[in-house]
Structures are given as C-alpha cells and as structure tokens.
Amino acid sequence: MSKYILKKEKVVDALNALGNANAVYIPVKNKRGLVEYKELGRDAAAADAKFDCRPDVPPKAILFPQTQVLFTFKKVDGKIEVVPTEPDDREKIIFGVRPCDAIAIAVMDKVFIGGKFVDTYYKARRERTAVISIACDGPADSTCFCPSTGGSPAATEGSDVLLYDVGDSYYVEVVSDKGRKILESLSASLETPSPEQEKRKDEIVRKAEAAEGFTRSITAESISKLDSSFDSKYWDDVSRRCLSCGACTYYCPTCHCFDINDEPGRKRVRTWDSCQFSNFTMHTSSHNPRTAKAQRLRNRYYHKFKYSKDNTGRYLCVGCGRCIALCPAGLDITKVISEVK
Amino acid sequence: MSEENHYIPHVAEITSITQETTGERAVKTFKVDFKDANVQLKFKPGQTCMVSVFGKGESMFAISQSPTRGSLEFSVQRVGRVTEMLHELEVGDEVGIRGPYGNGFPVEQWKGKNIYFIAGGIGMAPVRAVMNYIVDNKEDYGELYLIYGARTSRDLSFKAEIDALEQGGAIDVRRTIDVEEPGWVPLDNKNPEQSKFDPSSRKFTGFVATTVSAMKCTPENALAVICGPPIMIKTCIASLAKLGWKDEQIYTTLENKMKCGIGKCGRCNIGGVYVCVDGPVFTYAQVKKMLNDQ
C-alpha cells in the first residue's frame, strides 16, 4: 500500500483541490451544535471541517436520502407516464469518515446491492463514491464499542483512503484504486512520510489491534443468548424506559427501514422509516404484528445481533455508539445485550 | 441504469372488471393489460405484485388468476385507502403494476398429489389461481376438493367460475356459510367430528374448520393449500391435524405490511424471514419454527 503524508496546514487546499471536481462532504457542526456531513461549497467551507470528533450524524443520507423521489408521474392526454428520478450522478467524496461508519458503507452495500435484488437508487450513489475515512486513535467517544462488533478503529473495510493523525500532519494509506487515483489529483499536496511519523502511525495501529481504551463491549457469548431468550419477560422490563422515538435508528449508520408513499405533486417518494414506530408493521386490517414497544425494541436488537447474521454472515451494527450517546432514555445497547436472560 | 429498477411500476389499463360480492367490504376482480406491450410479467401462481393507484400509493396483492389463463387479474377486498381507490376505478383507468414477487406455490413438486383447497374469504384469491392452475394441468395431480367459507353466501366469490368447474367434475367443491341460511346443511362447529355429512351436500353451515373435521380429508398422497383469516387457517391446521395430517403436508400463505417488496424496507419479517421474498407460501412445519413474532 502506498504511503504518504499530508500536512494538516494544506488540508483546507486539499478539500478545495478536491471540490473542483466532485461533490465533498465533510462533518461541519450545524445550527444545532450537531456535527453532520455537508457538502462542501453548498452548506460547508472546508476550513469548517470538523475531523476531531465522531460525527454526532452518520454519513448515511449520502447514500441513502431521508427522502427520495423514486419517480414523479404525469398525464399526457389522460395517460399516465412514469419519469424515473435521474440518478445523481456526480463523483461523490466523503472526507473525514470514521471507520466504524465506513464499515457500515460495506454493511449497507450487503443489503442493497447484495442479494437477489438490486436497489438502483443506493447503487447508483455508492458506484459513484469514495470514502476517505480518518483512524480513530483510540476510542473516539466513551460510548464506542466497535472491537465487539468485527471493527477496529483503524479498520479499513469500506474505505478508500485511511487517514491516521499523526500531529501536524495526516499520515494517508491508499486502500482502494479509487482512492489511489484520488490521491494522484493530489499529488501536490502530498510528502513523503518520516520514520518518526510511520512509529506514530504504527502506534495508532498497535492501539486498535488491542482495542485499547474502550469501556463498553459485547461478548460473541452475550450475542448468541439471543439464541433462547426471544420469549424472555426481559424484553418487557428493558423496554419499559423506551419512548419508541425511533433516534436511534435514524441516527444508526446501519438502520435502512424506509417507507414509500405518493404525495402532492405527483411523486412517489421513499423516506426514512423506524421500526420503532407502532404503526411500522400495522396490516389496513389493523391487525399489528409488533403492538408492544417490548417487540419493536427486540425486533430492532434481533435484527442488528441474529437476523442479519444468520441471513448475511454479519451484524447490522458497527458498535459506533450514537444510538447510546442520543438516547432520550438513557438505554445502551452494550448494556441491553449484555444482561439479555 | 440498463439494471431493473425495481421501484418503478409498468403502467396498465383496466380491461376488465367483476364486482364479486357487495356490501362494506365488496370484492372486486380487475383484470389488467400492461400498456406497453414488450412488458410481459411471467409469475408463478401464489406470487403477488405491488398494484399502484398513481397519487394515492400502492399495495401488495396475490395474483388471483392462474398464469395458465393468459391475463392478469387482482381481486380486491375494499378495506383500505388504497383498496377503497381501486374500487373507485372503471374499465379504461390506469393502475401501475410492478412485481412479480415472492416464491409462489411448488406445483412442481405436488405432482401426483391428492390436493385440497380450502380457503376462507379474500383467502380466494390466491387460491383461485394455483387450483386454477391445478385443473389446468389435471393430468399430473390426483384428486381435486374445494373447501371455501365466507360469512353468508352473498360473500362468496368468483361463483360462476367456481359453479362450472365443479359442474365439469374438475373438482370436489364444498362450501361453508357461518350463518345458517335456507338450503345450508347445518354442522355442529362444536362437535365437528360428529356433524353428520352427507357426500352429496354441497352447501353447509359451519366454519370451514368444521367442515375439514366433518369431511374428514384424508392425508394419504395428499396435500393442503390453506389461506384465508389468521384464526380460520389456525382451527383448519388444527382440524387437519386431528385427522393425522403432517405439517409438511399443509401449506400456507401468510402477509404481512410491505412496501419495497424486495426485501430491504425491513417491515414484513418474521423473525429473519422477509414474507415479501422468503414467501408469501410457507409449509406449516416452516412457520412453526419461525419466531413469535406475529
């Protein structure tokens, strides 16, 4: 893998290189104090980019918008004709991603373009991005967990550049063609690293493969409790402090429950669903398969810890722990699989 | 994007419709032609699409019609906002259509079989089409039973349909009323197995349920396609079971919410099986070890 070093001091020259030709996102802290991906040159200068933290949002709406028109229909003398969305079609790149969000990107691509049938929406976004994704030098939050789920925070899974922070400088690995070939439009910007920066890399590295610093986990044995306890009463207990508010699925990288209705305007659009939400599974008979909160909060863990698994070989969780820090409740996943009886 | 998309509906006109039954919850049949005419739709029966009214969203239906008949057709109970627009339209609309979806019935591996259909209600539908697809292939199958309930005899479907096959000696049809009306032999739902049945009625007040136990289906070289309500397909297992069925034997669909149809929008799961791909039809074996989770 070719190595480089990219001073921090040109990293602002670097984004802006960069914005001449595709479409950047970077994490910039919003209105709210929320530190979320926007694009650059639209909603977000580059000197605003915020790569010390984890994003308080997933870079997810890149690929996979809140809302999304799938097509809009009209009537041409009384008949109707169907005009599918034009796909967005521009070089995507998205700057300052965390690995735990990058490996949610490969997650994403198993249920969308993996299987039997292909989401031409999500395709045509995801062809058409690169991820370059910074190390987390250790646990980026107290709520990360992302060794208990396959990750590492310097994994490289779903990057095409990984970035570690090396001081002053950003020590840059390629990992993919496409990211390669990036590189290459900045070549300019780009040194040679020294020996004292590839030890303070190699440091960063040693710390992920031992997971240093973390203080939340889940045990593959907690996990394969599931097994037998789909019945338990605890479902009941743990669910009680629950509001069904459904953040931490919209906050989740890896949550992709979606609706699709028809609205003014000729439209048909997909949104952003919740597998929290109490009307999500109700039949027009009004019969309700998941009624009780108890079952919408297990479905959503069975989900990411069993269903996933055993259909796709991997968990639909990458351990980021948004859906612990934003909890109106205070519920942590770490702890709910934990003491699962 | 030279892939399927799988999003898009082909748009198809109304060619044809059959109000089946009236009332609050009328039944109507509507066949459709796509507008395009390279758009052909190959489907197995007991497979469904997602039926579109442009403005107002789209549902998934069971094809109701065996592909053996050459037209696509949807039979539709009004209980919804999309239904109650369906049943708003006339021969000449627009509908979208996009599918087909899900496993179908395994017709190829039924044959030789003894078979019977029992079904309950809009439970028709999809039954319609695979026994039509049945008597269409006689030859490889055994023999043919039509178990079909509904609440009064008013709300009984596809009667002409029904009525000719059992005329032509294609089939075995018995059918089952809850309210006793003049005509109907009475059945005792509480003691089923002691109903007296007589072979030659054709018309019986009772569950359907009742009428399985009173009829006393035999399982040897045969097998059971069961749709209709929850409770109805239950005491029919139930019924079948006291008559030594195996659970293998007895297939089933279920349905569920969906709205991709493609297994991604994550509603229709039972446990970690998606209705919309994995089935709608399901062996009784196969949906008892599926989770509690329905």
Second form
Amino acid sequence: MSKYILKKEKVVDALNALGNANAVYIPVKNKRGLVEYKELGRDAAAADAKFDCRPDVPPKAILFPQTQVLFTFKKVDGKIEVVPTEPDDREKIIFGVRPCDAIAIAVMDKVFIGGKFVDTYYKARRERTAVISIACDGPADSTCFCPSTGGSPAATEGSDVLLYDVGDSYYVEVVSDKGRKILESLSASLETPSPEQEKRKDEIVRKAEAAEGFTRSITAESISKLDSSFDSKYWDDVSRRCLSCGACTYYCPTCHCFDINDEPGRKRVRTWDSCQFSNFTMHTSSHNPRTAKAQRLRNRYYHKFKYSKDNTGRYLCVGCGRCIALCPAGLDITKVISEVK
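If the structure you just shared is the form predicted in complex with the partner chain, then what does the corresponding form predicted alone look like?
This part shows the chain on its own.
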C-alpha cells in the first residue's frame, strides 16, 4: 500500500480540488444538529466538514436514494412507452466515512450487485463512487460495537483510501486502484510520513486490533440462542417498548428494504421501507403474516444476525450503534441479543 501524509491545514484545499472534477460528499451538521453527508459546493462548504465524529446519518442514500424515480411512462399510439430515468453519471467521492460505514457499503454491494440479480440503478452509482475513510482511534461513540460483527476501527474493507488521525495531519494509506488515482490528483498536497507519524498510525492499528475501549459487544454464544428462541415470549416483552417508528432501519447503514409504486405523473418510484412498519408484509390479498409488533421486531434481529449469516456468511450489522443512539424508546440491540431467551 502507498503511504502519504496530508496535513489538516490542507484538507479544505484538497476537498475543493477534488470537487473540481467530482461530486464530493462530506459530513456536516444539519439544522437539526445531526451530522449527515452533503454535497460540497451545493449543500456544504469544505470548511464546515466535521471529521471528528461518526456521522449520525450514514452515507447510504448517496448510493441508494431514499426516493428514486426509476422511469416514467406514457401512452403513444395506443402503446405504453417507458422512458428510463437519466442516470447520475457524475464521478463521486464520499470523504470522511468511518470504517463501519465503509464495510456497510461493501455489504450493500453484496446485496445489490453481488448476486444473480443486479440492481442496475445501484450499480451505475457504485461504479462511479470512491470512498475515503477515516480510521477511528477506538470506539467513535459509546454505542459502537464493530469488533463484535467482524469489523474494526481501522478496517479497510469498502474503502479506497484510509486516513489515520496522527495529530496535525492525516496518515494516508491507499487501499485500491480507484483510491490511487484520486491521490494522484492531490500529489502536490501530499508528503512523506515521518517515523513519529508511522508510530502513531501503528498505535491506532494496534488498538483497533485489540478492540480497546469498547464497552458494548455481541457474542456468538448469544446469537446462537436465536436458533431456539423464535417462539419465545421474550419478543413480546421487548416489543412493548418499541414505537415501530422505523428509526432503527432508516438510520441503519445496511438496511435496504424498499417499496415500488406508480405515482401521479406516470412515474414509477422506489422508496425506502421498513420491516418495522405494520403494512410492510401486507399481501395483495390483504393477508398480513406479521400483524404483531413482536413479530416485526423479531424479524429485524433474525434478519441481521441469523438469516443473513446463514445465507451470505456475514452479519447484516456492522456495529455502528446508530440504532441504539437514535432509538426514541432506548432499545439497545446488544442488550436485546444478550438477553434472548
């Protein structure tokens, strides 16, 4: 891997330089006080970027928009003519992603373009998107538990470039060819690491590998109890606190359920959906196999930690902890799993 140093005083200039040829997304604080990704030059200024925390909102919507017009249709000479939506073919860079969210993008890749059926809308965006991540020096928040799900505060999966905070500079490590090409355009801003900076970077990696500082965790032993707890009354007890608001799914970097509807204006639109909504599993026949809130809550946990693992070999959770931090009812996914009966 190629290694460089980017001084923090040069980050704003680097972002603006990247923005000349790319749509660059950076984490900034919105009017509600939450940190989310906005497009540089259109919705945010480089000087407003917040790289000192895990963003409250994941970058999922950049690749998988919350609302997306798939195509329009019209009647021409008695026949229906479909007009595909013009793709967003701009080159994109998501800057300041945390490793858990980069891994989440790799998980989304597996869902949308890694199997027999390929989502062409997602693929078109993903192929033109590069991810520049910043390693965490331990847990980014008290709700984090990424080591429990196979991740790490300094994981490289899903990233094209990984930065390490070494004080007044970022230690820059190239992960992919896509990342190497991006850094070539910033060569004038990059320097060679000093021995002290190398040492600081190695310390961050050591702490990441040792999972130092994490107070929350999910064990394989706890997850194994899902094999025999499907009909447990435990899910009724837990669900009494759930509001079915869907915050846990909308703020989750890997939840990807959606609905498709034909809307006025002859548009076919895809929108995010949530397994926590009462009509999520409603059939055309009006039969709903999950009428109880407990059933819907149970499905989320089984999907995250059992079905996904059985089918793909990995959890559909990256341990970012947003569902804990942003749940209005105070539900803690690590506590729920550890107390499964």
